[in-house]
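In the form predicted alone, a lone chain appears below as structure tokens.
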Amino acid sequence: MKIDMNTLNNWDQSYSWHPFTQMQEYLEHGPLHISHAKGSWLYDLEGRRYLDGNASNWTNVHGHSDPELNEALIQQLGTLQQSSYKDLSHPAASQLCHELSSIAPPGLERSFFTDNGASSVEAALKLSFQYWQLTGHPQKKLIIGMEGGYHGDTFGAMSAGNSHFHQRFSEWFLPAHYFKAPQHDDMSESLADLDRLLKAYGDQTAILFLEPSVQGPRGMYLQPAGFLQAVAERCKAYNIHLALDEIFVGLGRLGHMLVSTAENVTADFLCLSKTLTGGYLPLAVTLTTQKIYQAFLGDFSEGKTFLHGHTFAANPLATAVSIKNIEKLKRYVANGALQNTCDYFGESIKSHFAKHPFVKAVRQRGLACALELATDNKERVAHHLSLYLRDKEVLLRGVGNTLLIVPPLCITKLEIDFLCQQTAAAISEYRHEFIIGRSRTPLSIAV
């Protein structure tokens, strides 16, 4: 049964509550219903198209409605749709475990499945805490995170980070300390701050959490070469678990399969989600080592069992589409096509925005970019621009005065050109019309 748009709008405005959304603002400019998608494009109920410059919340890899991923999903749909992963297994999960071990750094061989990124972080935290209990180090209870870190919105994940999104809930965090983030080309002050924390709390610390290479949700803040290796060496010296959150940067986003593999760092825990299923279904995994896994083995009466799990962990549909996603990604990386796309994207970003009069800073690595806008305006310019860009057939996410550009990995050169041209034009129009002063009409009303 086809439902008319007015009815859908009424239902959405009457009953929904959208994440990370001020609903009063949302109700003012009305819903945008996405009805279907193909490749890098989304389409609304009226047939208007939008370039998916947000990769559908940073998840889309090979494009919407990819024929190979569709076929993998359809095949699995015909045999097994859901089965508990508690005391049971199924072929797709076993194959995915093997595939993950093949792309992970040497030593990360065990996969613990959950269904979203924050949950994979929670699993790593609990595994670390229980490991230290089981191995005679019950005093190791502290978390170390990095300034501006974002690992999800559950309480353990919030505690592992230090994001401004979560300050309201900080009095309920687990015990944690945070060290300064490095500058793009300088890690000395960051490492000195970490050394200070390790000297003071190293014997009490269970785990250090880090988003390697790029802190995405913070605003694409970049880390210098060698920083990850330096942090890993310190964790090893102080007998602290290193957990790498590659939920955003992993599986192709920066031009390679994994940051940790590219930088030859084997962490104790590696968290993956977002692009794991190519943007099709919820799935996450926490990879860990045989050493940690073996500490949990024993008779049930010994109390070593990891009593933690999710109903849809290792869902057959999600694991089947993940296998095909990784298979395609391996080809995309090996033949150089992904790196070529990243290079072209970087060149286009630089040519359109490096000297733009309304862009204060450009942070870009791989297919991840942040444009920090040059304005004293406190009314979230980037958010208004993201609304304005809809009329230019582009969907982006604006946070404060920073516009985030994170396209699907499959984006073509022509689509990159379109994305950059439309975004640059929108920024110029905003600056001309609403900053210089020719109009004071809020863009949210104009949309």
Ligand SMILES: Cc1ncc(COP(=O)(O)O)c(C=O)c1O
The other form holds:
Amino acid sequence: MKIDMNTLNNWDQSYSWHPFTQMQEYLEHGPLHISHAKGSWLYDLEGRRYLDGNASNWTNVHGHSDPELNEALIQQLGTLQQSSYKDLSHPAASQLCHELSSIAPPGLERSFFTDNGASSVEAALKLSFQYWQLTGHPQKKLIIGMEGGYHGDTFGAMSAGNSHFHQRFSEWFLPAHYFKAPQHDDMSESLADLDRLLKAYGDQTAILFLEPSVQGPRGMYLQPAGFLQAVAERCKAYNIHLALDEIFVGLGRLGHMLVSTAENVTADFLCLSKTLTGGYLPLAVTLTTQKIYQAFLGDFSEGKTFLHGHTFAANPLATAVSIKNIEKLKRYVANGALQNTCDYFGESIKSHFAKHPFVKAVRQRGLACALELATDNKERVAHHLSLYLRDKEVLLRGVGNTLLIVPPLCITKLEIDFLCQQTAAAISEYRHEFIIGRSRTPLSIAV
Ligand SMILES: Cc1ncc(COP(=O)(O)O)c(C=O)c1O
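Could you please show the structure of the form predicted in complex with the ligand, as a counterpart to the form predicted alone just displayed?
Zooming out: every chain and molecule, the one shown earlier first.
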């Protein structure tokens, strides 16, 4: 039965509650139902197209409805759609474990599957806490995170970061300390702050969490070369687990398979999700070392078992599509095509926005970009601009006054041109609309 658009809109408005969304504002604006998608494009119920400039929550790799990924999924559907991963295994999961151990930095060989980014962070935290208990260091309980870090919305993940999204919940956080993030090319103050924390709390600290290279959700804050290495050395020196959250930056987003391998850093935990299934199905993994894994081995009566897991962990459909996604991504990285796309994107961003009068800062690395709008307004100009951009066939996400551009990894040069042209035009026009008083949102962008 085909349900008409008005009914769907009505049901959405009457019964849904969308994540990270002020529903009052959403209701005023009205729903946008995406009905189908192909490649870098999404289509609504009336057939209007939108360039997926947000890569569908930063997940889209080879494009929507990719024939090879579809085929992998169809094959798996014909054999096994779900089975427990507690005490059981299945072929796709074992193959994916093998694949992940081959692309991860040396030593990170064990895969613990979950089904979303925050859960992979929770797993790393609990594995770390239990490891220190099992190995005679029960005093190691603290977390260290970096200013502006974001690792997800569950309590452990919120505690590992200190995102402004979560301030309301900070009184329930796990014990944690945060060090300053590097500023542009200068990491000296950040490392000095970390040294201060390590001196004070190093022996009580279990784990340090870092989004290496780029803090995406914060607004694409970049770290200078050598920063990750410097943090990793300090974790070793103080016998603290290093957990790298590559949920956003890993698996192609910055032009290589993983930041940690590109920068020659082996962590104790590595979290992956988002692009892990090419934007098809929920899946996440926490990779860890044989050393940590072995500390949990023993007779059940010894109480060493990791009593933690999720119903859909290592779901067969998700793992099957992930194998095909990684196989294709490896080719895309190895033949230099992904790097070419990143280079072209970087040049286009620079040429459209570096001197744009209403953009005050551009932060870009790989296929990740943030445009900070020149505004004195507190009213989330970027969010309103992202709504305005829909009429220009582009979907972007705006956070506060920062517009985030995160295209699918498969985006073509023509699509990059379109994305940049439409966005640059929208920023100029949007301001003009306000000045002549036609804008739906009462906002001012300062000149
Ligand atoms: C760096 C980073 N870590 C963790 C997460 C949380 O992932 P999820 O939304 O799947 O829980 C995100 C999501 O945006 C992220 O960007």
